[in-house]
Each structure stands twice: as structure tokens, then as C-alpha cells.
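Next up: just one chain, as C-alpha cells, the form predicted on its own.
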Amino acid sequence: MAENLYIHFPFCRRKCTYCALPSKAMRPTPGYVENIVRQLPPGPFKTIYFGGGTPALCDLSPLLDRLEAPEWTVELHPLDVRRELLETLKAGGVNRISMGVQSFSDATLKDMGRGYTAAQAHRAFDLIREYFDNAGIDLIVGYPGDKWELEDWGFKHVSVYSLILEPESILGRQSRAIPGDDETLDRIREIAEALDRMGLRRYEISSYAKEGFECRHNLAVWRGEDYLGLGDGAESGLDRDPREKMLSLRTRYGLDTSAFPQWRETLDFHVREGLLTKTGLVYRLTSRGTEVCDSILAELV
């Protein structure tokens, strides 16, 4: 039985211009949450993650009454954040919040269709911190014309994602040019350095956290643990092939090749190239290696 649970809520106020995920600009379907409740296994779970879409558009009470886990994350949109909701989530056992900010530029937020300003997002995050110590944000790098300086709002966790121009997204259909890989990588380096000065250490290619505030759910996925996905658009990773443990190379903890001697020749080559370091049988990415991790992993498949 999977020890990690992901529940997807596909409903949004509106479709963001960059988004090609399975989400819909519509009111929640009647019975959506109740249907998920009927599918729930008995548990227990080590981690629970509510993602979207926008989970808070649904009445989450039936799930809050049924679930518990040492780490329970709910994604929030800044426009969701209000005291009543935060009190309900906390009383229900949620102990970690991830808020999608995406940019600190008002012009970019408007172009994305996010519906709030950077100042409004900041106020929302301050309110979250009154209820949840374990709180962080998501950011996107590489949006056309996006320019902003990273602000320290007291994050415990920040995820920084490179924009992928999906043809089926609004942005993709507009045929707008996005920054090239070199420019995006330079920008990510700048942000990583700024986060480091704030005390947030990179523990996975796209994720930074204060010590002890790493997202356990995401680490479970990268380490090859089983996870159950429920809801429209959710995927499960059950009975995962041991080779999927190669994804742990994405993390600062590295890839232990004790059970996979066939990978070592390839990995040793990348050690000599300066893309990996090696401690015993454990391989870890260097700063340069984080930029080409997917290519390294492709050689191991």
C-alpha cells in the first residue's frame, strides 16, 4: 500500500497563460470531493499533498475529517487566503502550505492572468505565516519580459521552475518568444544565490528550503517511493521499478548505486567531466550537473 498520497483538484478561477496542466476554468463539479473520499484507502500515510488547480475552490471538509499524516501540504492561490480557511485547514491537520506566487512583477502577474499584485501576494503570505510555520512559495523563471528582484518574505521553502512553452497553453498559441536556455539558467543561478543568502539551501534541482523544511512528499517521489494519486489528472506511482530510484540523483542526498553497479561506468564518466561528485558509491550533482541532470538520467535508462 502506498504511504504517500496525492490528491488533484483540477478547478481554477481562470486558466493561466502558461498552464497546460489538466485543470479547468470552472466551478467544482458536484460530488468531486465525495467521490475521492469513497476511493480513499485506509492509510496511514507518511505524506499527503493537495495540488491543483486550486484545491481551496472545493469544500475540503470531508477529506480533512478522514485524513492525517506527519506532513500534509495544501497548495493555495493568493486569492484563496483568508483566516477562516487557514483556521479550517490547521484544525483539520494540515501543517504545510505552498502558495503559488510565480512572479514578483505586477506586469507579469497581470499578463499571466493571476489576478493579484505582488503586494497582495505578500499580504496573503504574511497571513499564512500567522497559522503555519512551514510555508513556502512557487516561482516561475523565463516568462516573456519578466523582470523582478527576489524579496525575502520569511519563506521556509521556495520552488523555482523554468517555464516550458507548451503549444496547447494560451502562451504557446500566441507564439510568443521566451528567453533561451542560457538566459534562464543564468537567472536561476542568481535566484539560487539570493536564496542561499536567505538561508534556503538547494536540496533538489527546483527546490530550496531552510534546514528541516524540505518537502517530504516531493523527496519521497524522487527517492522512488510509492505514491497514490486520486482525482482527475492525478497519476500514481505504485510498485515502482527499483530503477526509478535513479531520480534521487536530483536531490542533494544523491544516488546510491549499491544495488546498481551497471550505472557506475556512466556516472564515473560524468565525475571526470565535473558534473558529479562521488563519495563511496553515492553520486551527487555539482552546480554544473544540475543544469544537465535530465541528460545524465537518460543515459541510465
The other form holds:
Amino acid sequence: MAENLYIHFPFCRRKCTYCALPSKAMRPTPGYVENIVRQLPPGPFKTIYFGGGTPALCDLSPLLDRLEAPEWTVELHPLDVRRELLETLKAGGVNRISMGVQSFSDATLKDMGRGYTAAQAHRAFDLIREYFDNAGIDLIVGYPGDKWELEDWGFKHVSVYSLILEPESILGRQSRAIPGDDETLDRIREIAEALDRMGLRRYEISSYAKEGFECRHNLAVWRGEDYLGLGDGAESGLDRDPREKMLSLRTRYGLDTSAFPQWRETLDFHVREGLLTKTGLVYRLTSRGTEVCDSILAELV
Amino acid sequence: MRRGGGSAEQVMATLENIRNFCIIAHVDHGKTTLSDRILELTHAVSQRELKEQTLDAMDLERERGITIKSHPVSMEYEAKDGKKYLFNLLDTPGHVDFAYEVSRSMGACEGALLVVDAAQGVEAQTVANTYFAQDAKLEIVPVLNKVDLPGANVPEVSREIEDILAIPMDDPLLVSAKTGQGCEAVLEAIVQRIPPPETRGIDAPLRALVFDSVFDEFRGVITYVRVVDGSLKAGQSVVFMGSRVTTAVHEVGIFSPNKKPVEKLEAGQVGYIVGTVKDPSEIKIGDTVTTAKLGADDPLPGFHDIHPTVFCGIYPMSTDEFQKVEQGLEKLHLNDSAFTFHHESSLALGFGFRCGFLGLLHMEIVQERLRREFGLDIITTSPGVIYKLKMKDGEERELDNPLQMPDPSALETISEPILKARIITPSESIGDVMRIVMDRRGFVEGTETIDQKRVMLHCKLPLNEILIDFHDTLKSVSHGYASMDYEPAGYQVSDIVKMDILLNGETVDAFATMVHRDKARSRGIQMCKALSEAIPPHQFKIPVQAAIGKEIIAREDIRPFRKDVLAKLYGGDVTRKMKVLEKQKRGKARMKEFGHVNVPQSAFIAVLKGTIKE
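How about the form predicted in complex with its partner chain, since we already have the form predicted on its own?
Next comes the full complex, and the chain you just saw is listed first.
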């Protein structure tokens, strides 16, 4: 039985311009949560992750009553953040919060259709920190016209995603020019350095954390462990293809090829090209390697 | 519907009323239209059949405006003198690659209609084909075609034919094959001017010239012959004097225009033999057929084996299609025994075939037919020629594959094949044409004025230098007006070296090529550039280098791409991610991998063409 549980909540206040994830600007379908409760296996779970969409648009209490796990993350939108909600989550056993901030620029936040200012997001994060030590944010790099300095709000975890123009997103349909690869990579490098100064180190291509605050749910997924996905738009990874372990190359712990001798020739080649390092049978990305990880993985598929 | 006249087999075939002829012309001067008109006037085929015949031709031939092969036709014509004549019209391939076949087809004729476009005038192939016809001692009947066009200049073109080809134009035939104007006069000229066949007699020992053969799935090889002496009938046993193959004759027949069995073929006639031969390569064009018993002592003159002059490797794009490519080559070989193929393997491309062709056009035709008719995805390597190597230990050998090039220190000399070429070009382009000839290590032996606007250059060029791109360059510097024809002119000692191409430091044997030392650097740069633009960026920098031995003579770098995507993770993302990776991988399946560098098929083409695809 899967020890990792993901629950998807595909409801939002409005659709953000960059978003191509399965979610809709709509009120939660009546009975959505109850329906998931009926599908819940007995557990126990090592990790639980509530993602979206916007999980807090639903009344989560039926799930809070039923579930528990050593690591239990809920994604929050800054507009969700109220004391009452935080109290409920904490009382229900949630112990990790990931808030989608996306940008520190008010102009960009407006352009994205996020509905808050950077200052409002900061206040929301401070409030979260009163209840949860393990709290972090998501940021997007490469949004057109975006410009900001990273602020230190006391993050334990930060995820940095580069903007992908998905044809099904609002931005994708507008065919606006987005910054080039060079600019985006320079930006990611700057942010990585700033985070490093704050004591958050990169442990996966798009994830940074203070020591001990790495997201165990995401690591489990990248390492090829089984996960059960519930809710509309969620997919499960059960009886996963062992080859999916290759995704662990994304993490700083690297890809252990003890069980995959067939990958070593290709990986060794990339060691020579400076994209990977090798310790025993474990391969890890160099900083250049992080920029082209997918195309290395595509060669192993 | 036939409007009258009779079919060919009804004509009493006496020598005096047989006319065997071919039509020769430069591309697009109207050879096919005139043959169609002749068939129509002699009622050999109806309008409807004519159309079908045209449709029957291979796509490739129509696209390129060339005829690779078509079968002979026999016709009956009732002349103005009241007598009936039997016409045998033999087709000639018309292109220099098939020079030997042209000369053999001509060997089966007594005359040739030389069709010249009255607006275009004499072109390179007009000259080449006329020389062939003169060598074959044919009576040449010049026909000025397209006289109805506004640009037609009959006096000028007549003068060209007299001056350049030394053919008297006292009584020119002025024709528009398109409208039919003057075509009746062509039929009369065939009767009046082309002599009847000469023979030692119907009762002399059989001698028949093999001028073509086709393969029929059910009947095996069908051999096309012109009977010179004696007669030939079903039930006889015959021998091919050159190849010494013996066969029983099951059937003989004529082309009227479809194959029609007859009791016998006699001296002067053109027809076919169905025997017991199953392997087309046993039948050599130009060979002489005689009876197994009481046969002729001497074969007809001029027979020799033909050998390929241009070589390249042909490999399946994906290794599991090896057998399909082999089957394709075998099938094509049944109807075109002039190309050769044998197994070869390359470190880079795996198992494939080394193929030999009569010339460049022949090579392109075979490659294109493999792609189109058999739907095969193939990779072809740089075309090369046969070099003659003289080793220091005195040994002499031939080299048709750069991969078999011995260590240069063991070599005394290398010789390369040379061509004698005739290029006809507008006078204003002569400077450019001379320049490209010299660029290609050729030299101009002389020039000859054709008319006020055009000159003919007599050149010597290494065959190796025209393999890639020469014809296109010639056309482009002359704004499409220059025409060229060539013939082999022996071997010449030359400073030829083997040039390797390295991708990311590893030699890719499939790109190895033989090149003159003076040209190595520019060719190396050209190949590296073409490759660097055809190979997509990878995660790492890829040096593309050209080398002679250990010395690097050219280099281009393929810059790495900067990044791939760093997407947000959510529940369904891992499955999706794996799908994206698989898709990315599939995108590369149609590429060949050399030392972790993926090379798309277009890179092979870019290198072969020597040009960079935009």
C-alpha cells in the first residue's frame, strides 16, 4: 500500500494567467471532500500533500478528522490565510504549509491575477509562522516584465519554478514574449545564491530548504516510491515502473545505479562532459547539469 | 480506334522495307512528343493508349524529364511509293550515365532522328548523342522541332547543326511535334534516308544483338534483340557468346506495341526472346546471341562488360530494416542489373551495402526508387569513385571505399578518374563557368563558338569533383542555361587523401571521404559547417572537426542549448513527466547516435549536397 498520499483540489478563486494545472475558477463541487473520504485507504501514511488548485476553498475538516502523517503539507493561497483556518489545520495534524507567493512585485502579482500585494503576502506568511515552523513559499521565474529582490521572511523551504508557456494557459494564448533562457538561468542563479546566503540549500532542481526541512513527499515521488493520488485531476503512481527511479537524479542525493547498470555508460559520458559527478555508483547533477536534467533523463528512458 | 493501316506483324518483313531507328535529343527538345506522334500517324497505338503509356512511366522519369527505359515499338507505315514498311523504333536512355546502353541500342539501328529544339538550338546532350550516333555509323536525320514557337530560329539552328555536328542541312525537316505540323514528312524521310538493314543473309548463322532485357516475375528474363544475321525461332537452343550462358528459346515475338509471339524473327528484325534465364545479371547488354549448334564463329563487335564508376554506402535508417533494404535492392536489381551491391558494415551505421552505379544520375535514381517504391528510410554516404592505388611494394589495387584506404606511408601514388566534358554556356557566363571548372581542379582545353550568344567549352575534370553539387552550381552561374555532357577519359595521378570527420572527438566512419589535398581544407570547413547546422544543440558543446590523419584541418562548434524545463510538481506530474521524457526520446529515434551525439538524417543529406539547409 502506498505510504504517500496526494489529494488534489481543482478549485480556484480565479484562474492565474500562467496556470496549466488541472483547476477551475469555481466553487467546490458539493460533496467533493466527502467523496474523497470514502475513497481513503486505512493508511498509515508517511507523507500527505494537499495540492491544487486551492485546497482551502473546501471545508477540509472531514479529512482532518480522518488522516495523520509525520509530514502533512497543505498548499495555501495568501488570501486563504486567517487565524481560524490555521488553527483548524494545526489541530487536525497538518504540520507543513506551502504558500504560493510567485512574485515580490505588485505589478507582476496584478498581471498574474493573484489578487494580493507583496506586503499582504508577507503579512500572511508571518501569520502562518505563528502556527507552523515548517513553512515555505513558491516562486515563479521568467514571468514577462517581472522584477524583484528576494526578501527573507524566514522561509524553511522555497520552490523556484521557471515559467513554461503552456498553450492551454491564459499567457500561452496571449502569445506574449517571455524572457530568454539565458536571462531566466541568470535569474535562477541569483536566487539560488541569495537563498544560499539565507541558509537554504538546493536539494532538488526546483527546491531549496533549510537542513532537515526538505519536502519528504516530493522526494518520495522523485525517488520512485508509490503514491496514491485522489481527487479530480490527480494521478496515482502505484506499482511504479522501476525506471522512474531515474527521476531521483533531480535531487542532491543523486541517482543510485546499483540496480541500473544499463544507465551507467550514458551517465559516465555526461560525467566527462561536466554535467554530472560520480561517487561510487551514485550520479549527481553539477550546477550546469541542473539546467539540462530532462534531456539527460530522456536518454535513459 | 484504328483508322486504317495494319498491324506490324502483317507486314512481310523483307529487308528492303525494314527501318530500324532511334530518336536522340537533348532533354525537353521533344523526343517523347515526336515518338508519340509517329506512333499515332502509323496507327500503332490509339490516342487513348498513348495517354495510358505516358501514365505508365515511372514518376521519377516524368519529374526529371528523362527517360530511363522504355520498350521498343514496331509499326507499319504505308509510304507515298505505295509500299508498306516496317518501322522499329528503339528507345535510348539519353543520359550519359547510360552511355554504353545508348551505344548498344544504337548498334541495333541503321538511323537516328536527331531532334533539336528550333528555339534552344544545339545543347550538350545533342552533341554527345550525335557523337554516339556517328560512332555507331548511323544515318542521322536532323529534325528541327518546335518551329511554331515565336522564338524559333531555323536558319541559325541549322547553321549550328552544320558547323558543330557536321551534318548537312540541305533539306531540313521542319516540325512541330505538338501540333503535328511536318510529321508526315518525317515518316517519308525515315523511308527515304535511313538505309534498310544489312546482313550476311537469312540463311547465315544466327547473330542477334542484345540491346536490353527486362525481368518478368512469371517468365523470367525477357531479352530484347535485334537479329543481324540468320533467324531465330522457338524451340531452338541458343548461346550468349559473351557470357556463355545457354538457354532454350520458349518464345520469340515482336512489339506491336505489346509483346506478340511470332513464329520466327529474321535478319533485320527487332523482337524479344523468352528463355529459361531467371537471373537478369546473366544477360549482358551488347552480347551476341547465336544458335548452340552451328552457331556463328564471330560475335558482333563492341561488346564489353560495364563497370560501375560511382560508389556509395546505402544503410537502413533503423537497423531492423536491413533485410527490407536488401530485398529492395534485389528487386530493383532484377530490372537494372547495371548497379552492383554487396554487404558492408560501418561502425557508425551498422550493416548496410556498398553500391556501385554507372554515374551520378543512376545513383540518385536507385536511391530515390528505394525510398519511393519500397518506402524505405535509408542513409547514403558520400559518393566516391574508384581510385587506383600503387603501393610501395609494387602491388596495384583499386579503392572504392574510403574506409579501406591503406596507411599513406605504404602508398606510392593514387590515380583518379578523369572526365572529358563538354559544356555549352551563354557567352556572358563563360568567365563564371571557367572559374567553377578551375575550382573543381579542371582545365579548359579549348572553346568553340556555337552562335553569337553561346560557346562550347571542352574541359577535363576529375570525376570526384563533379559528384557533389557541380551540376547545380553550373546551372546557377549560367542562370539555368548551361548544359553539360561528359565521358570517361582515363586516370591521372593525383594528391588524394582521406579526410575524416570527428564528432565530439570521435571519428564517424560514415562521413569519411576522399579529397584532393588542396581542396581538403575548404571541403572540411564546408562539411563541418553543414554538420554543425544540421545537428541540433545538445546539453554540451560539440566540436565538429575535419582531419587528415591526426592533423585537424577544420573545426566548428555546436553550442549547447541552455536549459530544459523546470516545471511545477503536482499529483499527476510524474506520470506526465515520464511521458514527456518518452516523447523526447521518440523524437530522437529517427536520428543516428554517434558517441552520444544525435545526428538527424538531414545532416547526412546536408553533407552529401555540400550545402546548408535553411
